[in-house]
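One chain comes next, on its own, written out as structure tokens in the form predicted alone.
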Amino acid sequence: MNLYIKTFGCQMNERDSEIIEQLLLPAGYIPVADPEQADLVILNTCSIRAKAEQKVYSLLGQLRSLKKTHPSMIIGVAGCVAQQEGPRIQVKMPHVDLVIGTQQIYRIPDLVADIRSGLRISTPGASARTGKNVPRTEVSLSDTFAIPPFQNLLYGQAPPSPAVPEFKKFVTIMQGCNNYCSYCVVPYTRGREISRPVQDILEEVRLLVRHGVREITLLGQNVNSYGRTNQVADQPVNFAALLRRVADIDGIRRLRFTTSNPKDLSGELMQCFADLDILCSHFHLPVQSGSNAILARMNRKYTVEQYMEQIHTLRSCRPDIALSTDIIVGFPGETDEDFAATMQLLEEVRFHSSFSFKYSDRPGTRSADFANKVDEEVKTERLKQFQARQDEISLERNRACLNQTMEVMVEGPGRNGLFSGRTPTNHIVHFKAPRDRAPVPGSELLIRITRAGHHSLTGTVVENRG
């Protein structure tokens, strides 16, 4: 049987999609790139912004006609939209067979098998055979960590995910969030913050390394607060300590992590950038706004001055560090002066890149009820202005790389006959393959940069480091 997964949103969702593939492999589901070839379609959704949710419903509408020609196809919705909307999805889209929340994905094989066999579980111990797909909705949240320890046994046995190259992997270290930023649905869609046991994380990383993984990215909604909300070992371990223990595992060539909240960024963690050679010199630190008034309304619990102090400390710990961020423009009550403060912050930090978005109301969040909403035209103009300046700065940053020799980890073939890879600073580099052989994904090359664009670099191979 064939499985098609469409992933929306963040790296957390990419990791969840990979887990879903691994869970369904023993049941005989093989990933395919075209939903028309699929027996099971799963949309792994994101609801952080209204546009992402709209894309989900648009695709579900397109799948309606596909299911008419393929009635045995099972269509499932997973992720944050599933958690947020629950059975309302099936009211809007009756052709959806399964709605599964963020903490219930480990039940997908059993739920799909129940649907496939026509079993309808009405009460514990009771069932009825209907002869057709019966919609199921599972969106409960737990106060214990969702990943069962036996899940580690699956790693390395599944075929490579189409979305995630085999030489690098995400490792989830925590779930949920306790911050309750006024605009964010994550605490409601992924639950309260829970840290994964240290030994489970280390065991998974060791297993991945034994199967040839060379780059590890530790994942959490707010990795900086790892270990604060529950006992994760005989002795509490914070994120900086966990990072050092992971870095000590032989075989890892590169170590990354995401995402961080500035309010929990410790000096101990920043010092890791100075002490750990394999910790990549790239840090994504979402600031969201350059205005203290807006940060307070967002409930971010830090000030611009505190954020700038962290930037200075990071650059003193790792002078070559590349910084990226998230920006929301047009938050309720944002004035011209507030937006000007955001532009000033951009000029002072000169981020290498950023993800910037127009504010949109999300169901159940405090900011959805805030007054003084910013006009859509104003939000659009502000976003355009911010992104234009960021593009200029990104190009200036990239041009500073010209004629430098940079270490690049190969990701694979790219466009126009070129290969691509990434530097420790997360720059994308395009290059021609050496004449003697094509580079292997995960291998490392020294590349001299000959061209700089807004979003990537181009260069020539100087040395193959294997």
Second form
Amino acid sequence: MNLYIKTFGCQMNERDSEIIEQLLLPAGYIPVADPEQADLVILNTCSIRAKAEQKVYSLLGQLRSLKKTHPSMIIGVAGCVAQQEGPRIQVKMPHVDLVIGTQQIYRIPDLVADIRSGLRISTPGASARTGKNVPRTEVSLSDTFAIPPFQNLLYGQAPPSPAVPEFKKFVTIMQGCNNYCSYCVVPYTRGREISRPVQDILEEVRLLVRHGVREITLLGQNVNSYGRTNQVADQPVNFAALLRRVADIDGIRRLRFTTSNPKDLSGELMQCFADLDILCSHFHLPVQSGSNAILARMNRKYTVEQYMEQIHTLRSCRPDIALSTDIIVGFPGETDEDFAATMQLLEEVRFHSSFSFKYSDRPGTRSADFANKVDEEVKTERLKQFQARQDEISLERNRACLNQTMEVMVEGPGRNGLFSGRTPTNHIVHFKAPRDRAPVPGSELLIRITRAGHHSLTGTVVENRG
Ligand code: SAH
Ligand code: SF4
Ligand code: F3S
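Compare with the form predicted alone: the form predicted together with ligand SAH:
First the chain shown before, then all remaining chains and molecules of the complex.
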């Protein structure tokens, strides 16, 4: 049987999709790249902005006709839209067989098997709607860690064996979020913040390294507060201490983490950039706005001054650190002056890159009820202005890399017959493969930079470090 998984949204969802795939392989499913060939389609969805949610419904609309020609196809919706909308998805889209919340993905193989064998279990209320067997919805959220210990075994017993061996992996260190930034759905879609036990994390990293993984990214919505919530049967360990313990594991070449809320960024963590060589010179530190009035209404719990102080400390710990951020423009009540303060912050920090978004009302969030919503045209104009200036700064920063020799970890073949890879600073570098041998993904090269674009660099190989 063929399995097609489409992932939307953040790295947590990417990791969850991997887990879903790993769980379904032993049940006889084979991943395919085209939904038309699939017996089971899973959409792992994102609800962070209205647009992300609309994409899911539009794809579900397309799948409706596909299912007409392939009636035995099972369609499942997982992820944050599933969690948020629950049975409402099947009211709008009756061809959906399974709605599975963010903490229920481990049950997918059993639920799919039930549906296949015709054992559909009725959801109260929904049966009255159709008068026959109805699709299934599993969206409960609990306060305990959803990743069962057997997740580690998935690597040991059924190691993923893609054509190209994987050299970089995400490791989830916590789930959920307790911060309730006023605009954000994540605390509702992912539940309470819970830290994963240290030993589980270390064991998973060791297993991955044994399977040849060279780059590890520790993953959570706010890794900076790791350890503040239950770690189950462990001594309390904060994020800086966890990072040091992971860095001690032999065989890791590169260590990264994401995401960080500035309100919980400790001096101890910043010091790690001075002490740990394998910690990459890149920090994604979402600031959201350059105006203190807006930050307060976003419930971010830090000021622009505190943020600037952190940038200063990070740069003194690691002078070549590349900084990236997230920005929301047009938050309710954002004035021209507030937006000018965001532009000013961009000039002061000169981020290497950023992700910027128009504010979007999300169901159940506090800011959805705030007055003084900013007009769509004003949001569009502000986003354009921010992105244009960021593009200029990114290009200026990239040009400063010209003629430098940079360490690049090979990702694989890219555009125009070139290969591509990444520097520790997370710059994408394109390069021509040496004639005698194609570079192996995960191997490290020294590359001299010969061209700089807005979003990537190009260079020539100076040395292959293996
Ligand atoms: N946990 C991360 C953010 C995850 S969401 C953190 O706290 O930094 C990724 C980004 O989406 C956020 O940083 C924010 O910039 C953006 N975002 C979240 N909710 C949004 C909304 N309602 N409208 C527009 N952008 C939003
Ligand atoms: Fe959302 Fe804030 Fe939590 Fe990030 S820290 S996931 S923005 S509530
Ligand atoms: Fe989206 Fe959920 Fe991630 S809303 S950004 S998939 S946590």
